[in-house]
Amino acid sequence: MQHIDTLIHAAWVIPVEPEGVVLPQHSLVINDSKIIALLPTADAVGQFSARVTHRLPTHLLIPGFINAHSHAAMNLLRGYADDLSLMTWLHERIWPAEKKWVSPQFVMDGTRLAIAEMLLSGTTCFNDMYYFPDVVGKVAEETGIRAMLGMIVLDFPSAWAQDAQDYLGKVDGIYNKYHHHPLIHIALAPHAPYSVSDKPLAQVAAMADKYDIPIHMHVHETQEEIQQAMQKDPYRPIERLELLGLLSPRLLAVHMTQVNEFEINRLAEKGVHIVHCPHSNLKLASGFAPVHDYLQAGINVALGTDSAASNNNLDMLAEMRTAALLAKGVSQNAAAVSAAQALSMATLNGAKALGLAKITGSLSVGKFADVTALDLGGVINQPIYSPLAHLVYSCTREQISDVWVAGRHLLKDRTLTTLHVRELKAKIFAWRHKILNPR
């Protein structure tokens, strides 16, 4: 009998690789933070003895969700700027608020709040784009979640940097700090084509090649963005990005609601990843991403929540359901984005986009044990004919009971193990009072 760290027995396991497979009465075997076996429970009991054993007789195990686009610290601005179009939301509410309030403490407290929400929603990895990424990294380390820190780049000043060169100048130090970290990863995050000029964008492309890291960017989010771009030069933003060397498998193009057939084919040829944010796109009235067309073209599509200031939550389970339903409605094809495809978009496809598919995104032997458990035992969940379809079309985040990241139990029976909720809530209430009552 082999002695190991953790054994999780579950009613069902959906490993995601291969897609669509559901394994009843299976167990996950974890040792030294990684999955070393996935096998029928009867066999697991006979082969392994664990330091800790979890018996989850009514639960479903899936890979932890990968939130491929977030602005974590903006959880402090949840509900601050609702019912506005993107540019009005940015220019009249969000950017002025950030100019006044963003600081290392703002980012620390907002990120802690976001991580609490993400863990309670089954997310084990998030791809962030915000100021003070070093602070985001510190909080991610403290809480034990997997994170990709986006080194934001803008032409204009912020509390983090003064100009594009200043933003870019901060990359080396943070990259070197986290280069070999098992949980923290680095990406370049130029905000958008309309907020970053040609020279720094070309530098971003060169720097991404140098460090072999992704580029995370808002692209073709609204029709207005494209119209404004073409008033300045003859190129649509995607054309401009290609001329500057950014269209490649490194690029995570976020939103992508406004595209034509030629652009879809070009994105597929270049291996660009698309991050779909259905709730944010709907709430800001940005448009409808043609997800079915992207998948048909062979483009890897991942899911993100965007910020709690435009969503207004970080619930990847809800994003997954909306992505599946919206794709069916937009394409007028009920088979578009099946339940299995939706789950892949929320897990493995995100790992592929972030360059992390070798270590996370599926419950595969050799990968880190980034795992989410959902309890399907309640009466409102019955009957269950297909656990996979049930997960996508019926489950809510309140059914998420447990979360492990690299084998570490971060959510245990709906209780966060690395965050002090009472202390966190006190800080959030203080921020709310401060923002509502500025001096």
The other form holds:
There are 2 protein chains.
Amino acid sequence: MQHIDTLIHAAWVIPVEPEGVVLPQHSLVINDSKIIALLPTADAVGQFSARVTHRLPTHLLIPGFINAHSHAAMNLLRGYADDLSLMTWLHERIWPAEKKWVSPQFVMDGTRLAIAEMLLSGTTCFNDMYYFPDVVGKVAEETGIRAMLGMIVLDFPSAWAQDAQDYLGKVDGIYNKYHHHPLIHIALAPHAPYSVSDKPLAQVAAMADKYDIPIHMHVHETQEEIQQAMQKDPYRPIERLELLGLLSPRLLAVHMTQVNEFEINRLAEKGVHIVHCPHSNLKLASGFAPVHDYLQAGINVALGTDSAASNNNLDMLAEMRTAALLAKGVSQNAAAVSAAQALSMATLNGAKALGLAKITGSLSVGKFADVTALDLGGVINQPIYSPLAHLVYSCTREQISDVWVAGRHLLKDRTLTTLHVRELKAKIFAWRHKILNPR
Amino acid sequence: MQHIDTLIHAAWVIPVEPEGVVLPQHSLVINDSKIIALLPTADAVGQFSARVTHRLPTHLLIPGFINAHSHAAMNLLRGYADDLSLMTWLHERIWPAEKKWVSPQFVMDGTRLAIAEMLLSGTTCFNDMYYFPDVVGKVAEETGIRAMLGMIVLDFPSAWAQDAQDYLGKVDGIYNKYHHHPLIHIALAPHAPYSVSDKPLAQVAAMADKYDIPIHMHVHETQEEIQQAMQKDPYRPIERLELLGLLSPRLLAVHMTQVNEFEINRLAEKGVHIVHCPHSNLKLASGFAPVHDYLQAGINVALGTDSAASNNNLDMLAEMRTAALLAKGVSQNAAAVSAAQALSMATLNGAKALGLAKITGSLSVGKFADVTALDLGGVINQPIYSPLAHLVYSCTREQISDVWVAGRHLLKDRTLTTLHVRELKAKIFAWRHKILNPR
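Show the other one: the form predicted together with another copy of the chain, since we just had the form predicted alone.
The complete assembly is shown below, putting the previous chain first.
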């Protein structure tokens, strides 16, 4: 008998690698924060003696969701402005509110709220882009979730930095603090082609090479953005990014609702990752990303929620369902983005995009135990012919019972183990009151 | 002090009539199955003495959802066939399974499962189309939900009837049994233009006039359906229905993903209702219904889930969210189908389509108390600037705590009061086993 930390017996395990496989009555074996075996429960009980054993007789185990595009702190603006187009929403509602309210405390409380929501909906890793990424790192460390801090870069000032050079100047310190951390990762996050000029973008490309880290950027979110760019430049934003050296496997191009065939091929050749945010794109009427075409071209497509201000939640299960459904509608092909592919987009493809596929994104031996359990035992889920179809087309986030990050049990039968919910709620109520009653 | 049955004190009430209104700290007063007042809680406590008082301090009250298109019994085939186009899905998977399995017992158990799911997700009324509508009526009566039984009509035989005349011959008996029932209503349900020929369709039109009941029909679900029709007819199916006298305020045209401008105007003039089923249309890649255009033309648009075999659940909250999001994407207008409009589609517009707007669909004095409560108190919902935006863009079905139909408390803090869940689950497990292991 081998002595190990944790044994999880589940009704089904979907490891994601290989895609589409559903293993009934299997057990996940965790030791020292990593997955050391995945085998039939009947075999596991004879081979391993665990410090903690979880019996989940009606549950499905999957890799934790990887939210490949978030602005976590904006959870404080959930439902603050709805039913508006991107530019109106940004210029008239969100940017003024951010200008007034964003501070280290706003980011701390907003991010803590977002992490509570993400753990309650099965997310084990988020790729963030926001002001005060140092604060995001602090809260992520405290709560034990995996996070990639996006070192935001903009031409214009914010509470966090004065100008592009000031934003870029903050990268070194945070990189040095975290680059050996098992859970906190760093990316460069130039906001968008329309908000960062050529010089800082070229610097971003060089810095990403130097540190060997990803570049996280909004690209081709709307038609309007492209039209405006072409009033100054003789080419589309994606070509400008290529000229500046940004098209590479380091780039996570978020949204990409506007694209032509030439560009799809170019993105594929260059190994660029696309982060699809279906709810945000629909809600802001930004356009339809041709996800089926991207996958057919061999592009890696991950999924993100975008912020709770444009979604209005951080529910990757719902995002995954919409991604699978919408791709069928947009491509006029009911076989496009199968349930198995949608789950890959929400997990392993995110890990690939973030450069973390060696350590997370699937329930594979050697990776960190970043795991989500869903209870399919309720009458509302019956009958079960395909747990995978249920997961993608039918389940809701409240079925997520447990979440582990690097083997640590962060959600235990829907109770958060590293967050004080009552205290957090009191802080959020105070923010709401302040934002609704500005002096 | 007036003595009454039930008093519900809620943090917010959204009555739907008038659209967009949110009443904080209001109470609903119910007596003898109907709503007799809706007033500030501060006033209600002094005016009414209730047999039962419910204090819902973090909850939102809305009219129960009206699922305007379902095939309830097909819940037994949830997840049985996915990622296939409509015609492949129907001809190769669903129709053969139905041919083998549909019986009064299948309809009884499947419908009971569907009603359990509908009550757990806040639906108080469903408009059904399936074989053995008499059995659907029996189960609906037993469980206390409001139902409209669709008297299905097809050219081809089923376990329920031999031919069109046989289907039509069953209408009288069921109509006579239920037409004075407060909760069970009757409609004619010719399946689709491609599955019912001219003579029975003309009979349906005449019979609907005679009994003064709605006609519930799949119309223009796919492009393929129209192309096939035009190989025999010199006109599109909708024109054929007009020639046969079916275009009127009695008609609920379900799906309507394929339409031209002329047809939109014609449908508006004729007062036809459209039932939009966004998840089903996306999943089967049937096309995008131009919902914003329909609403702009003054057409009443209701919402339906379609069956759990093509959805894969009966979650009206999720359907409403997708309807609001998808309409923005399809119309390229982020202001299309606001949260308030989406909620009307899921409630009052359904009642209008079913000819039941005088008795249900809004929290208005004089209507039956068909009511759903959602708990917005969880950390996952904070902060709350707009309960209406939360309801449409952010909530999930597990937040639905209580449901009343005609004042009867059918879901009580997420416990079903008229269904034996354990017994039901055992029956569904048996069906699953049988369907997976046919003799």
